[in-house]
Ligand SMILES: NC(=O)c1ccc[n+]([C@@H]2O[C@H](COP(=O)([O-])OP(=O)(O)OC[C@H]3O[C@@H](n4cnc5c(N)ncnc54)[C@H](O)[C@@H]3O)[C@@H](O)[C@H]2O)c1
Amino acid sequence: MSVRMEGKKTLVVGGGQPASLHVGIGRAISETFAREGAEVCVVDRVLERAGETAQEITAAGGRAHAIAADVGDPESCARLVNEAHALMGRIDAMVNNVATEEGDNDPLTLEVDGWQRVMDVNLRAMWLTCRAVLPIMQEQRSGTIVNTSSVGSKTTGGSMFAYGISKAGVDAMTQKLAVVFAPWGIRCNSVLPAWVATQHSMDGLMQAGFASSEEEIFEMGRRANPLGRMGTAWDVANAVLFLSSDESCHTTGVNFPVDGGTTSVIGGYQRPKNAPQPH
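Structure of the chain above on its own, please, the form predicted alone.
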């Protein structure tokens, strides 16, 4: 059995998930860490969801704890880090894997409240959890942070305007933290999934009007990248595992695509159907 995270104390913010047919990224990361020998603190807004992930881990012989916290609340961001530190004694790796598209829309239709909600959850919360864990890692003189971003941080168009900007902010913040805290042996990277077969992404794509069924999404995912298949939560989890393990000890400040080659495709732009005729 591989033990790439043997003895590591890890914190996965957004590690629970509602009941669904598809494994979520946070749960896949939590279970992958545990399988590789880590102790895991699983955080979710709903304690029962965090508990289900923790139970999956302990049932397989791993060590896990469940913590309830709403990262939309600034005080909860510091509390969840402090609680995890108290439970495990140190934090070697933290993953930020919480995001929302609630209230998002195109640039002209998006309301101020929708913008603020997306920014608070997707960007402010990651800054606050990082701000809380970094002094712990500074004292340890080691640690890794992986923030879940999106290929949406590099692309434009559509009705997820605030979401894409928030994820671009995550990438920029990740690189700035990587440089500032490198002298303490702290590494910070982000992963950029494309369309991934999770319930959250399926529901989000349908609500945004990109597709009307999961079958249509799978077909769109197959056609949207050079590797010819839609990604899974396990693909993302394996990338996070690498970036959190000592195997990537000389890697920091990287925005790491897990996208089947999507961001490498040039010439994929299509003029919107409602665009006026050029002069």
The other form holds:
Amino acid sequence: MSVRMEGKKTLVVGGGQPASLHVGIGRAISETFAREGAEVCVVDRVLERAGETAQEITAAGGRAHAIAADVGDPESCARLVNEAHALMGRIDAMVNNVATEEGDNDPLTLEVDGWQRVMDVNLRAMWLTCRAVLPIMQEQRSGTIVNTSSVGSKTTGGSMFAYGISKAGVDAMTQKLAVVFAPWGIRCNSVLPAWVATQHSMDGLMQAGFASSEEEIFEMGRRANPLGRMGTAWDVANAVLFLSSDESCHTTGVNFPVDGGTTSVIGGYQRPKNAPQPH
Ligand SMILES: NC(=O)c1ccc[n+]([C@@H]2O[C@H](COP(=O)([O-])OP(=O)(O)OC[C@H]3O[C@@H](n4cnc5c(N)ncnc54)[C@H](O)[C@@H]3O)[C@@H](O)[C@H]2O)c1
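Now show the form predicted in complex with the ligand, given that the preceding structure was the form predicted alone.
First the chain shown before, then all remaining chains and molecules of the complex.
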């Protein structure tokens, strides 16, 4: 059995997706950490959702706790970190995974309230959980933070204007924190997924009228990037595992794409004529 996170106390904010056909990224990260020997505090807006992930972990023989917190509320961001610290005694790795696109739109249609909601949940909340955890990690003289960004931080498409800008802010904040807190042995990186087959994204793409069936979404995914398939939550979780484990001990300030090659392409991706068919 591999134990790449043995003895680590971890906090996953936005890890409480209910079990569904397509697992969410935060749940996959929580389960991956636990499988590799970590104790995990799973945070979600809805306690039952966090509880489902925590139960799955404990049923498999791991250690997990569930905490309810709405990260749109500034005070909850500090409280969730303090609760996790009280439960586990230290925090070795924190993952900020919550995001919303509710109220987002194109630049001319977007309302001020929609802009504010997206910025508060996607960007301000990550700053506030970092602000709460960093003194704890300074005291420990060690710690890792991984923030879930998106290829939308670097690329443009669709009507998610505020979302992309909030994620660009996440990448910038990640690099700034990495530099400022490196002397205390604290590392901070972000991951940039693209087209991940989670329940949230599958439902969102169909509701927005991009596709009328899941098969159609997978087909679009096969053509969207050089590796020829949509990502899975486990692909992202494995990158987060590396960035949170001691294996990446000399890596900080990185905005790490998990995107099948999407951000390496200029213009629309053209599959070479002699390339084999995607799986
Ligand atoms: N799925 C994709 O294709 C994709 C692509 C790029 C980036 N991402 C990023 O990955 C992350 C997870 O995406 P996902 O597809 O698994 O979505 P998801 O909605 O399943 O995950 C978000 C989690 O955060 C929780 N949450 C939402 N609002 C909250 C709040 N105010 N307070 C506390 N918890 C809250 C949700 O309950 C959920 O558990 C997000 O940051 C998203 O921007 C996803």
